[in-house]
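What follows is a single chain, given as C-alpha cells, in the form predicted alone.
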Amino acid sequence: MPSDAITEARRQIQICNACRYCEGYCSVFPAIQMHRNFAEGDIVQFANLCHDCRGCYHACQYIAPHEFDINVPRALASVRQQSWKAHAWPSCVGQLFDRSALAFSSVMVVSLAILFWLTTAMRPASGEGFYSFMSHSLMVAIFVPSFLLPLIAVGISVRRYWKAVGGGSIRWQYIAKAVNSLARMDNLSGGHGEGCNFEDGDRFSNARRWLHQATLAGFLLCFASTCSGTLLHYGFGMEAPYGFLSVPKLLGVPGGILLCIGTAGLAWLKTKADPNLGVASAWGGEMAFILVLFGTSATGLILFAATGEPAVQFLLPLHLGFVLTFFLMIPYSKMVHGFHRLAALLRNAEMMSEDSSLRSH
C-alpha cells in the first residue's frame, strides 16, 4: 500500500492513542489502546473496522487549525480505500472501477439492459411470467459463473486481508461478537446510543445507522427469497412464476422495499455530509455502488407490479442489466466493504480475547 497515507494515519493515530478522549467512541479506540507501535497490518485493521460515523473529529480538540491537524475519519478511509484496491481480485479491475465508477457502471446497466432486450428475441415458445422472454436455461447459463465469480474474488481479497491484518484462527464466539455487531451496527451509536455526526456535526442521529441497517435487512431478505426460490424451483418442481402469497414473494417485496428506502436514504445522507472528511476520489464510486443496488430493488418491484403487462419486454432486461452490473461490481465497489468490515470486527473480537487472556494473566 502506499507509505503516505500508512505514515499519516500512524501519526494521528499514535496521538489519539496518547489523547484517549475518544475511547468510548467506537471500537477503533479501544483496539488502538492495546498497541504501543502501529504496524501497517495494525493501521489497516483500524481503517476497515472505522464505520465512518465521524464523531470523534467533532469532540477533537486538535482539528485544524491546531498545528496537529487531526481528521482521522479522513486518514482512515483514505487507508481504507487504497486496501480495498491492494487486496482486490484482479487489482487492475479494481483501479479501472475505482477511476471512473459512475461512468463505469452506467456504461454496464445500459450495455447489458440492451444485450438482454436483444436476447428476448429469441424467446422460448412456450414459458410463463418472465419465462415467456427469457428462458430458465439461459438465466442460469448467465447468472451462476456471474454471481460465483466476484465471490471467488471477494474470497481472495478478504483472505489477503486477514492475512494482512495478522488474523489467526476463526472461533465460533468471535464470530458470534462479529455478526451481533454488525446486525446492531454498533459502531454507528457514537458509544452512547444517541448516533453518530456523519451527516451533521452539530447534532448525533441514528438516521445513517437506522438506514444501515435496513439496507443489510432488504439485501438479506432478497437473497434469502432467491434461495427459496430456487429451493422450491430445483428441491420441490415448482417453478416461477410465484404468487404473491408464495415464500419468495413474502421475503423479496419486503426486502426490495427496505432496499429502496435503505440505499435512497443513505444516498441522500451522503450528499449532505462533509467532504473533507473522506477521501474526494472515492465519492463516485461509493455513490456508485448505492445507487446501483437502489435500481436494482425499485426495477425488481415495479416488475413485479408490471407482472402481465406489455412493459415487461422492457423492464426485464433493465432489471437484469441492473443485476449483472450489480454482482459484477461486488468485489471492486463499496459492496466489499462489508465483507472487510466483517472481517475486521472478528479480527477485533479475537483481539480482544487475546488482550483479556493477558490481563488475567
Contents of the next structure:
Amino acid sequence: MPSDAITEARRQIQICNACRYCEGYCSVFPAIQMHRNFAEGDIVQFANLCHDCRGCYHACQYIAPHEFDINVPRALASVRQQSWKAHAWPSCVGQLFDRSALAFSSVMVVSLAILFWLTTAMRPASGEGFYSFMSHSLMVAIFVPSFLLPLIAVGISVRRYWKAVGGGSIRWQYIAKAVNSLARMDNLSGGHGEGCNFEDGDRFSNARRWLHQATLAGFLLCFASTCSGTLLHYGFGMEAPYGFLSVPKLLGVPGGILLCIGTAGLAWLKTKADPNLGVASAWGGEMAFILVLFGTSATGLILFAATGEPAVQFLLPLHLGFVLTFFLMIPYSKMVHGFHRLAALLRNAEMMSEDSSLRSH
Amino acid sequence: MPGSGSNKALDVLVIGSGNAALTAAISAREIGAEVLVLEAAPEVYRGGNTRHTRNFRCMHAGPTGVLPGEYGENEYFGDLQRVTKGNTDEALARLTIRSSEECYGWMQDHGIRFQPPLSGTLSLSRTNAFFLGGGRALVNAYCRTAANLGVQFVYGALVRHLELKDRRILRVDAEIEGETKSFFPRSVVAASGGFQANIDWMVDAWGPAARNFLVRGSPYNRGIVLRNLIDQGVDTVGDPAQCHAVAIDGRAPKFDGGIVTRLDCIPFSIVVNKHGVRFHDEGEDLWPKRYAIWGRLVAAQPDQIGFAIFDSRSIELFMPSAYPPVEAKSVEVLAMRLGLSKEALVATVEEFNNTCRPGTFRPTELDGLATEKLNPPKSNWARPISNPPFFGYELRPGVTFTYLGLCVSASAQVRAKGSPIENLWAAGEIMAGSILGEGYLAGFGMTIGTVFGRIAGCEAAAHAL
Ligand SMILES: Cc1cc2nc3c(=O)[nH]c(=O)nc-3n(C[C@H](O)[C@H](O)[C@H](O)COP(=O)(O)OP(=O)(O)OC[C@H]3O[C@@H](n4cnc5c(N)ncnc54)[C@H](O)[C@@H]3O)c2cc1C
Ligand code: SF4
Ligand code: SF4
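The form predicted in complex with the partner chain is what I need now, so please give it after the form predicted alone.
Complete assembly follows, chain above in first position.
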C-alpha cells in the first residue's frame, strides 16, 4: 500500500492520541487510545472502523490553516480507499478503484448492450412473464456466475483485510456486538444520538443515519426477496411472475421502495457535503455506486408496475443491466465498504475484549 | 452591517466569540435585545482559547448528568482557596461557585453535550463535566444556538477603541476589512480574553525572557480592549507580571498548540537546563499538583529552555504528546541530539543514578523513592536512568493565561475609580483576575466565563431595553 496515506494518517492519529477530545464521538478514538505506536495494520483498521461522521473534523481545534492541519475524516478516507484497492482480488482489477466512476459507466454500457441484444436476438419462442423475453435458464446462466464470482472476490478481499489488521478467531460475542453496532449505526450517532455532521457544516443530524439504514434495510429485503424467489422456483416449483401477495413481492416491493428513498437521499446529501473532508478522486465512484443502486431499485419497481405492458421489452433489460452492473462492481466499488466495515467492527469487538481482559488481570 | 453607523439600533455589542462572549450574547438575545458579536479572528479561529478547553468545574448537591456524587460549595471554595493561597474575592468566588450548578442544565439547553471524563483524567471525574468533542464543539453549538436566535456575527472584526466619556461607552470602533467602522450600542460586553498573545506586553511585564515563551492559546488574544480600557482609567485587578504557564514541548507552535503539546513526563525524568544541570526536585509531589510550577521554573533558566531526560522504563508511564521524544541508544548521543554538552549530561545522569536508592517504584502514588544527598533532591520516583534507549524532550514555558484583568462587581459591571460604568460589562478571562488572583483550578476558567457571561448578557440587555 502506498505509504504516504498511512504516514499522514499516523501523523494525525498521534496528535489525536495526545488530545482525545473526540473520544465520545465514535469507536475509532477509544481504539486509538489503546496504542502508543501505530503499525500499518492498526491504521487500516481505524480507517475501516471510521464511519465518516465528520464530527471529529468540526470539533477539532487544529484544522487548517493551523499548522497541524488535522483532517481525520479525509486522512482515514484515503487510507480506507487504498486498503480496499490493496486487498482487492484479483489484485490487478483493484486499480478500478481509482477510476471507479468510469468503471461503473463502462460496465453499465456493456451490460446493457449485452442484455438488450440477448432479449431481442435470443428471445425465446415461448415463456411466461419476464421469461417470454429471456429464458429462465439464460438468466441463471448469466446471473449466477456474475453473483458468485464477485462474492468470492469480496470474500478474498475481506480475508486479506482480516490478516492485515491481525484479526484472530471470531466469537459469537464479537458478532453480536458488531451486528448490534451496525443495526443502530451508533458510530453515526455522534455519541449523543443527534447524528453526524455531514450535509450542513457542524450541524448534527440523523438524516444520513436514517437514509443509510433505509438503504441497508431495502437492500437486505430485496436480497431476501430474490432468495425467496429462488426457493419458490427450485424448492416448490412455483415460477415467476409472482403475485402482489407472494413472499418475493411482499419483501421486494417495500425493499425496493426503501432502497429508492435511501439511495436518493444519500445521493442528495452527498451533493451537500464538504468535498474537502473526503478523497476527491473517490467522489465520482461513490456517487456512481449510489446511483446504480438507485437505478436498480427504481427500474425494479417500475418493471413490476409495468407487468404485462409492452414496455417490459425495454424495462426488463434495463433493470437487468443495472443488476448486472451492481453485481459485477461489488468488489471494486464503495459496496465493499459494507463488508470491510463489518470486519472492522468485529475486529474492534475483539480488540476491546482483549483490552478489558488485560485490564482485569 | 447592523448597528454600524448611527442608522440602525443596536442594543448589545459583544466583543469576542469565546465562551464568555457566546453565553452573554445568547442570554441578552433571549431577553429580546438585538445583539451583535464582533470577533477579531476569522470564522475558522472563532472561539479564542475556549476552543482548547475540555471541561468546566461544576458544583452539584447530588449526582448530576455525567457528574457522580456531590461537590458542595464549601469543598469547591476550599479547593479554590488552596490553589489561590487565599488570593480571591470570596463574595465573587462564592457567587461563581453557587451559580455553576445551574450552568449544567443551561448549557445543555443551549446545545452543549457532556460526556464522562476523558481517559487519563480520572482525578477530575467528580468535579468537572467534560464537553463532548471538546471546546470547539462547544463553540460550534453556542454559535448555532445564537445564530438561530438571531444574534448577528461579524468575524475578522478587531475592536480597537471604546470611547468612554462620563461613565458611558459612547462608541465602539472596530477594524473590519481594513476599514474602521463605528458602532453605537446601548450596552457593551467585553469578553475578549487575556493579553498573553501580545508578546510586547508580555515583555513589558516579564522582561525580555518573555520573547521565548510559547502561547498555548489563540494568537488573537492580544489584550487590545483591555489595554484601551486601562488607558482610559478603568479599574483593574491582578498582578500584570503574573501569568499561568506550564512546561510544554519546545517544538510546539508559537501559538495555539493547545493541549497536545503538554508533557506529563517530568515526575519520571530528570530535568536539566541548557548547561546540562538539574535545577528543581522533579518528584516533589503528585503531578497534577506540580504541573503548573514548571512553566515558571523553566522560564527562570537561561534561554528559557529545559530538557526532560528519562529511559525506556518510563516511556509508557505518561500520556503521549503530539511529538515523539528524541531517542538515542546512549546518554552521549542523546545529549548530542538535544544540543547539550555530552560531558555535562553524562555527569548529571551519573550523579543522579549514584544517589538513587533501592526500593519499590510506584508510579501512581508518592512512593518515597528519593535520592540520597543530591542537590536538588528528587523526592519520589527516583529510579536510575540506565535502560537504553534513552529519551529526551525539550521544554519551554507555555503560557495559558494572564492574571491582570478588569475589576468587576457581582453584576459583571466594569468600574472606574470605584464606581460603575453605566453600560459596560465584562466576562471571562478579561475579568477572571477578580476571582482568581493566582494559581489555577482545572475547569474554573470556563465556569467563570459561563457564570459571568450569563450575568453580563442579562444585565446588558436589561439596560438596553
Ligand atoms: C490549552 C488550554 C486548555 C484549557 N483548558 C481549559 C479547560 O479544560 N477548562 C477550563 O475551564 N479552562 C481551560 N482553559 C482556560 C480557558 O481557555 C479560558 O478560561 C476560557 O476559554 C476563557 O474564555 P473567554 O471567553 O474569556 O476567552 P476566549 O475564549 O479566549 O475568547 C476571547 C475571544 O475574544 C477575541 N478577541 C480578542 N481581542 C479582540 C478584539 N480586540 N476584538 C474582537 N475580538 C477580540 C478573541 O479572538 C477570542 O475569540 C484552557 C486554556 C488553554 C490555553
Ligand atoms: S480530531 Fe482534533 S480535537 Fe479530535 S482528537 Fe484529534 S486532534 Fe483532538
Ligand atoms: S469521522 Fe466520525 S467516525 Fe470517523 S473518526 Fe471522525 S468521529 Fe470517528
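Here the structure is a predicted model, which is why all the values come from computation and not from measurement. Residue numbers count along the first chain shown, from 1. C-alpha atoms forming the largest set that superposes within 1.5 Å between two forms make up the rigid core.
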Open item on the list: Superposed on the rigid core, does the Cα of residue 141 end up 2 angstroms or more away between the two forms?
Closed with: no
